[in-house]
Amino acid sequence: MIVDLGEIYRDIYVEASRTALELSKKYGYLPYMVQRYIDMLGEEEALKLLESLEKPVKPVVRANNVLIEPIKLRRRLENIGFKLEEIPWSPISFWIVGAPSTPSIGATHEYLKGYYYLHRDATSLIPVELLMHEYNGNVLDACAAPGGKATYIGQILWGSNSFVLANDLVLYRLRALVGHVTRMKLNNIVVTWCDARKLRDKINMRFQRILLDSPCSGEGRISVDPGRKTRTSILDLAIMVKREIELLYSVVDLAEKDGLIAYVTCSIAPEENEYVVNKVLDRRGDLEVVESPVRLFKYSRGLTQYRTLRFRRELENCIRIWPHIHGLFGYTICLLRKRS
């Protein structure tokens, strides 16, 4: 598949105006991201925005309930001195409310025995709970590292004859991928290495769920990593939304025939979400949009229009975790089904 650079270039560039200046300069942004804020939000709620991600998120407990019950593991940490609050739609997991000076918890020994995962945030708990909704089959996570995804479906598929294929090609990233699969003790997860644009030529295996967890800038994740306010140029961005369209067109030959694909990134920019998916579909003809198969809250939609692009109707379907509405990470997921 030929994607043109040029195009996404000409169809992502912004100038910024002199609103947006003054708020990139006041807190540290690049002009054109928040001239994206306010193009997508107007300035009153870009602001809101932009102060949501000054703030801190609550970092969650995923338990292992292939070694430990949810309930005995609160026990156990609350014992030590963390404070832990259920999340109401994914019952096996904590947000982590309060917590010792000592010790981190990373560093306890229920997790070195690996009776839990530690998520920065609970936004990547959202598209296995999607994606797994009523089934139990093999997986394909084509972007599996470092794990906490991969790992969540390999405890939801535990007791069957069903695996997970975890894939990535970072090496460094893999090797924590690894090695929380050998801590948390899942035997039905398979990793490889591999670029996922080049996976179907790799394995004679087709899937009836994929999650393309793509890699992208990041956006959504400000509030833990400040530098990523500055790290990412238009130029810069255009080369991963070139990317992030050539694994998504990939990754669907890899799908069988009405099997549903998770797409997903930690941002909020529409140029790595809606745009690309759009994209794809316009040069495939084997795919549609599906609406969530269950509310886990009350998500914002996709967008179909975004300055003077058009999107297609269909993807309104596409969730969106705003931190300033839902107190999360910004988080974009869409759900595709492959036609039979």
The other form holds:
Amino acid sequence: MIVDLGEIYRDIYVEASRTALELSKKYGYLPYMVQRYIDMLGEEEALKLLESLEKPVKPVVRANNVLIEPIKLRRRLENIGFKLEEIPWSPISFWIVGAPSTPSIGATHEYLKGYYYLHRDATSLIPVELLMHEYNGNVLDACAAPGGKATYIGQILWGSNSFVLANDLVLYRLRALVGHVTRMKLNNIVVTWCDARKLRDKINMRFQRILLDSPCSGEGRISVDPGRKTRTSILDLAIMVKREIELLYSVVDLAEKDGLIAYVTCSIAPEENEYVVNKVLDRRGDLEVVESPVRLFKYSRGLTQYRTLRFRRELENCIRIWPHIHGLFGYTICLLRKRS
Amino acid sequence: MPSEKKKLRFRKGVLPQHLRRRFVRLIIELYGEDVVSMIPASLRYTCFEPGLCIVFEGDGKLNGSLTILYEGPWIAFILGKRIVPSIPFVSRIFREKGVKAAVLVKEQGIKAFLYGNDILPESVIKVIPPLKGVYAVVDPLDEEVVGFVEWSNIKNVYVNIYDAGVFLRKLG
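Previous: the form predicted alone; requested now: the form predicted together with its partner chain:
First the chain shown before, then all remaining chains and molecules of the complex.
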């Protein structure tokens, strides 16, 4: 599929206003980013967003229930000084709300024994909960490293004959993925190395469930990685958007009829989310955006309009997680069904 | 100067016959002839750095030309020139055939071991034969295998071959 970078750049180009310039100076962002927040949310709410991105998020322990009962893990971690809090919508996961000076949560014996996976934040649990709702067949995780979601899916599929195809392109991240899979003793995960855009030419299999957690600007993770405030110029963003369109377009070919694809980014940028999905919908006649099969908590809806851009109405079905509303990383999830 | 990340090269393929033979010999020596049937017919390996390779079953779930880096179950480790069984493979042997060639270690000893240290003889609660020099380390708390050691007459300690912390230290 040919995607015109120039067209994307023209579509997403933003000129910063005086207010955006002032706020970007105060919070240390590239001006165009702040202008986008104002355009999406209005000045008052954009300020709340900027403030919330200055605050830390709570890391999460997700129990490997293949090896240990979550309640037993909780007791063991609390015995060595951690304070854990239940996540109401994820029964095997806990927020870490207190920690001893030593050991660090990523170096306990329980961690080394594979009893849990450590997430920076709870948002990455959400797409798995949605995609795997009442499903236990094979799953493709197209950009899987370092493996938080793939190992979670592996846990959900444990005991069935199904498996996760966990693919990625970046070798050092794949090394970490294999480390997690072996540490957690999950035998039902196959790890492969491929550009996800070329996967359809490399395997004959098709999937009922596909997770595409696309490499993105990571704008939703600024609270843990402030470098992202200035890392992505508009041109960089346009290049990412181009790749995201290509990725989504090509992984749809790997879905069976009626198969579900979760398009996920840890970004609140409409350019990387609604714009990408809208472009792919325009170019394919076999896709629709569907409602989430289960409501874990009160999400925000996807955008149907941003600046001069108009998106299809069905984009409303996408899920937006906002740091200032939900107290989590910024995240966007669109569930797409391949029509029969 | 390219960064470390860019220099990464993985080596992979079918486990060479001489390594397979060496592995089978070790398994027979430690756990007996009757566990040989548990070793899969097809073994593949991926090396993440020279002398650090994971050996896995690779049962061919996928057809096509995709580069497979890992496909469970994990069967063995190649560390330097040595091939040693994996933690889950030996755990399965112990479940099905009983515990052999193992050391049960006190909590403090396990703690040090999981951070890459050797095990002192005084930390060992019990040695389970056969006494062939190589032992699975069992944590009595969960009755789980957490790594492998080799007795050293020179150092007078059980030398760490690898432990469950290896993933964190080596693979990130």
